[in-house]
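Just one chain is shown here, as structure tokens, and it is the form predicted on its own.
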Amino acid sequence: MNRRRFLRISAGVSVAAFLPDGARAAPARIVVVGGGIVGSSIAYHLVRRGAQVTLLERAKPASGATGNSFAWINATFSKQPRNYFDFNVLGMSGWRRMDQEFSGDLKIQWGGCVEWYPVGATADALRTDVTRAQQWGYAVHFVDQIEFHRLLPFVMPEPFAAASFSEREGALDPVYATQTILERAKQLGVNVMYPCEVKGLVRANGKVSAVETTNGRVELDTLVLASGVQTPHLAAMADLRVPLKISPGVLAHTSPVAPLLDRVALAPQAHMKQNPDGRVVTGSDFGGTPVTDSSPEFGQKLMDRAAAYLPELTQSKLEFVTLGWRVMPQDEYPILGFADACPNLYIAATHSGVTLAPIIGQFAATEILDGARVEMLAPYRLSRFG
């Protein structure tokens, strides 16, 4: 890789897109819909720069996708191509850097991943996996017995043919982040209303001047939509169409118990990962599925699953279970910047939500405030869809 290349990668931005005569002028006045992870996100780094932000949330922070996900920061394994791999590891990067910025006040746990399987082509496919990110440069190698049950002591699987340690992942609870973050916004001056559910725009001259909400009208100059599984209804009062895919998730989480986990585990038929409260939080996959239920029968069976692995789960009790309805592009990439046809109206909807939230806010910031096209987002722009 050639030092211009990795200097690119490095800082996630390119500037030759500037737009010296059409660039927009930094915008006094800035809506974000969404009180989710990426919609905090992107309040809290545009108020940063100094800008005039508003944030809408229909019910409450963190209420919809964000409130329900797993909140595993990573960049493996199927972040792919190789621009999204780097994309989430940049994601990654703006964990470390916003822990800083917090003071450690987010809490995030930075015990990495450990995945394993048994004999079968799962084991064979995680060896390709590995390789594959060890030769990008991600930090994962693979680990023999005495390492797994070092990394896991209280974690007893079945034998394995393959596990491998990801070591700079990390894990948070995502309700608990994104009420820091907008605490942080408020205090540099973001106003958060909700409950405020957005019930139209208004339009002039190809652009957005305005909302209509619930608690009445709101001007603006740029409109950001980072409203999780609501972005096609809000894109279409601007007649933009946002494809998104249903896909749904169940978790089970526990009663708050004893340190037993400080790092993920995925397990073959469990993903286990402990909030700092002491509650676990345990689901299938992460992969969409037809599963809906989310009854305390279906969760019990969650929590049997993750049991078979860890014990010491069988000393807890099931707490409540969630049902989340993923951001899932239709192409399960990322949609991200402004939209043609409403050249002030920004759309984020993306997957992987929590890995990406602090690059996606970095980059929004960029865009909407500079007038830049950041270079790695190219890939992810709503025109693609046509």
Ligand SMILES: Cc1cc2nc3c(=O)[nH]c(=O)nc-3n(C[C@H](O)[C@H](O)[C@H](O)COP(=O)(O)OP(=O)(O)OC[C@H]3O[C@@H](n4cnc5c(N)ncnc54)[C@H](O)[C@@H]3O)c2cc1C
Second form
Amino acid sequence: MNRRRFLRISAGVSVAAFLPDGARAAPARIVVVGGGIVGSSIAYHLVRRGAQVTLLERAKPASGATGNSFAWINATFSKQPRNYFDFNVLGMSGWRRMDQEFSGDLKIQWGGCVEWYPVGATADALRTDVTRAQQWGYAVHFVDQIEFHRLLPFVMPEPFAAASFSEREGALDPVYATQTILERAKQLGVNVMYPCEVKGLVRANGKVSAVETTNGRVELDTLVLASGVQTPHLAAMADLRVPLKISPGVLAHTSPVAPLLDRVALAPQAHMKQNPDGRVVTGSDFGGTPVTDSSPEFGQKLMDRAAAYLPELTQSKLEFVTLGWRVMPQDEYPILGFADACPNLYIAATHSGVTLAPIIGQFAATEILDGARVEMLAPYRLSRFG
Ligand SMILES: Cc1cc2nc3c(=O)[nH]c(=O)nc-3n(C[C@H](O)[C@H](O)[C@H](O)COP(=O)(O)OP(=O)(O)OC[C@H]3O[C@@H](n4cnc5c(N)ncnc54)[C@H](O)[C@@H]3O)c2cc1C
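Hand over the structure of the form predicted together with the ligand; the form predicted on its own is what we had up.
Next comes the full complex, and the chain you just saw is listed first.
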């Protein structure tokens, strides 16, 4: 019998036998609700430690925010204060670890990110941001015209006053990456069920004992809600308030084209990246403007904006437009951890969930299986909302 099989069969017994004094015994049955990148990562990190995991997804994997995400892996520049910046840096390192664990199968593009602005307030803000990030030890520097053209040979920027290169950042295809993580999780023993919608929670003695689903009742010891914008609705069934705010985001996806971008490009009016399948993905806001227009006309407008910087894009066609709803907590910081009022219910609701997925998976496994409380997560508990 190999080690993995042994751990799976003995989950809940073997792990408990090696736990330090005071640690919580490993729960025998963990149910994760949500097959986005966060739920998939949590399920993967739990099962690789021998836990018994069922993942329930109401539609199909990556059909929520994940499938409509720009999926840039980064810690710039809105990632403040310091704790949140450090958390995102750990997310970036987590992807490098997972890239190794998956032998490159996640197809992450590790080309970094170039950002630039013409003379004005945004260029001044970029200078301030870069200086602070450098003080925090981040691998970012200002670039001149020569380096700019080496990094983005197909991009024609208007004259810029400030440009930066964040060297260690990356991007991925969120649908492909989620499917790949879930496939591995399944191989390790996660029972992935979809379509399977959780319709209700069964409660006993202040805890959740089961979920009622469209496929019947599933008994559990620990429930993880990684259900995206549906998390408040499900948490309310346990009398918990998970405050999210509405934050739509629209992206245009082109037909596949020859390699044009090795890295994320943040132009003044458009952000762009190229997926491994050759599709260029472009949008124009990171949450500032609430646009919900996903018409082909608006998609074409986004593409035209990108083509103003990347002329080769005129050779591609608009293929589809996505409208996604960010999982945006009211104060814009993650909500992570066990709920005080329902001690076997673990919540994972976050924006920047692509960047953070690996480290959330790792920390959730630590907190669920070992009974530890990760200090770095202290600012992100549900209890901060009172
Ligand atoms: C336009 C846009 C751009 C973004 N850009 C970036 C970026 O560049 N970098 C970055 O790091 N992040 C980015 N994000 C944020 C990131 O995509 C999200 O934080 C992340 O995808 C959240 O993943 P999740 O798994 O928590 O949620 P989701 O992907 O929404 O997954 C939740 C899943 O739960 C399922 N579910 C819901 N209710 C139930 C139920 N009752 N029963 C069963 N299943 C249920 C849903 O079907 C869904 O599949 C962006 C988001 C958007 C919308």
